[in-house]
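Below you'll find only one chain, the form predicted on its own, shown as structure tokens.
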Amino acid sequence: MKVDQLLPLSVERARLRVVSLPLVSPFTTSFGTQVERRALLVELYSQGLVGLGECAAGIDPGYSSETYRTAIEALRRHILPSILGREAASVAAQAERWGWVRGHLMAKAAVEMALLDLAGQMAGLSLKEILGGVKERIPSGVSIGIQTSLDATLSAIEGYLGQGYQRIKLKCKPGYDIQLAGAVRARFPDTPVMLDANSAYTLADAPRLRELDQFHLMMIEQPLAHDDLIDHAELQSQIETPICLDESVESLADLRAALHLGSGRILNIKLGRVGGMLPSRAIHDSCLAAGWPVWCGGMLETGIGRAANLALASLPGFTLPGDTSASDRYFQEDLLAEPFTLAGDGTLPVPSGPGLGVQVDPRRLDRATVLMEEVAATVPMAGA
């Protein structure tokens, strides 16, 4: 069944809840060091119904000028509002509705969940079949931080190894990436590792990042500015690493131009940074007509947000191992009833209940809510 013929839709109430989960350890990028995911979750409800979405923007704006704050706001004066007590043929049709709001993309993707989840419930589909994926179990791979110690980073992929996990993301910075690599190869020849930059280099260190080629990494993630395509496209021709986009892309029309100027032979998607599951299925469609591999990206995700990512990672197109760890990678205590568990072969189920096709455990929910607000269904005028 296509999106566009599920059952119309109608929200009556919705309500903003953050979570607080501390990390397992600690996570540090070329940014900044986490300690906790702060969730923010958004609740529809119709019919006895409801849809929930996870909004993937964090603390502080490092990674993405929107946090999770920005979000709050966002939605409780203007996306909610726009879809509230309004019937819509669609869920395409009630994002239509927020159309004039200008970015906030991770806002708008959490509402889109929870809208595409009640709209799964109602069908009786998984988004899984809503998106017209194939796979039944995705192949996982596993992103880990910087460490304290070159030591510590190898016996932190041998554990991780040890779980099955298909592939080695690992996180670098200027003054830690050849040394970095040149460890790990010498180590484990034969798995694929890649580095994830985050916008910590300019064009000026292509040299040191020609040095890369060596070690036959399978990408390096964004190693440039995030809103950058040109000097990727420069960086990529002067060396063999595949760069792999993520930041840059935001859009169709960012693909189009990264396709254009060659910035990159990968592409990681996110969908709370391209503003949804929809989105994410257009670009994924894209790529996978312009030749480009894509793997779905990882923002510490709750179980909730993981259940889409892997529903999400279920399309064709998403051929590289991914950011869906297991949920004991980041967290205690997850919030579903039946965390997200790696199998021996490296890989998680794609959820085949109705909506999400997980359930959150009302207990651990409670216990890990911080704030909880319900939205009012008055529509503020455009730029109010």
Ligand code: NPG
Given for the second form:
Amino acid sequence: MKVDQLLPLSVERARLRVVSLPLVSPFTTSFGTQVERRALLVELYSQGLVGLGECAAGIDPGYSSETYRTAIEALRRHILPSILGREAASVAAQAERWGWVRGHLMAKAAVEMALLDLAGQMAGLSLKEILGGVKERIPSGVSIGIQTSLDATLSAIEGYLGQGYQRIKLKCKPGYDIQLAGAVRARFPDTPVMLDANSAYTLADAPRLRELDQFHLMMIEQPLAHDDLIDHAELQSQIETPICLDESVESLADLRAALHLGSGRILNIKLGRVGGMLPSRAIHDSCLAAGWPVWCGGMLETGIGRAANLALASLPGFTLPGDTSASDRYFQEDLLAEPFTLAGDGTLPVPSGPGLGVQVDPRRLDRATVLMEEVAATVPMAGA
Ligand code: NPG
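Switch from the form predicted on its own to the form predicted together with the ligand and print that structure.
Complete assembly follows, chain above in first position.
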């Protein structure tokens, strides 16, 4: 089913909601520590139905320039007023209406997700069916933040492998890399392991990064600057470990440049980072054609964003386990009536119901809500 064949769609009203869910354990990367997932949700109302979208942006602009607060501003002033009350033939046609807005990709992705949820409910199709996904279950990896000691890292790995996770991703930074990889390889010689630097290195670190080659890692993710492709290409020519790009690819144009330059060999696709599921699919298609394997990244999403990630990961080019872990890896209590649980074989199911295919538990949602706002088609001047 092509998205363009979905029913015409008009959004009658919209609501923004901020939820706060404490994480089961603090999550430390090279750019900071998170103790809660504060997520902006978009609720779109049409014909008695509500479509839900989750914005990936967090509290601080450490990963990208967007935060949930910049997303609120972009949504309430520019993106939502572009579509409210205006019928369009498809989700793609609605998305064209906010095409004039530069940037704010995570904000746009949240609205697109809610529109696809609505369209899927109206047409009786799951997101997987809308996108053209082919898989029913997704092999899951887990991302382990920087721990207080190597021992703590090793026991965290042991715990997750015991649960069935198929791939371990370890956050790293200069000085917390070679010893880390060595200790992990000594204890887990055959486990699929990768490192994620979140842009913590420069090209001057190439000799140090080359030392990692001896550990036969699956890949090293985004070692260099968030907006760089040229140095990544130079680094890739100097190391054997495949480079996986994340932050540096926000669009098809970025991907084209990365493929042209040889800035890596693998891509992490995050639907928030690239502005939605439809742009994600286009990027996936290009990677498939170019022979770059892809996997689905995560940004500590609640069950709502997780459902969309799983649908995306059902596309054929997602051949590597991603950061789509079970709800209990993140939260004591997810927002869903039925949280995502990891099967013994280390997979999560792709939801098969219409739209996102998940049920939010209204009491859990209420408990987690910290802010709520209705968005009108026109923005009042008060408080400008
Ligand atoms: O399992 O959702 C998850 C987290 C995976 O490591 C993960 N995400 O840099 O990819 C990343 C990192 C991240 C988390 C980035 C939160 C931004 C915010």
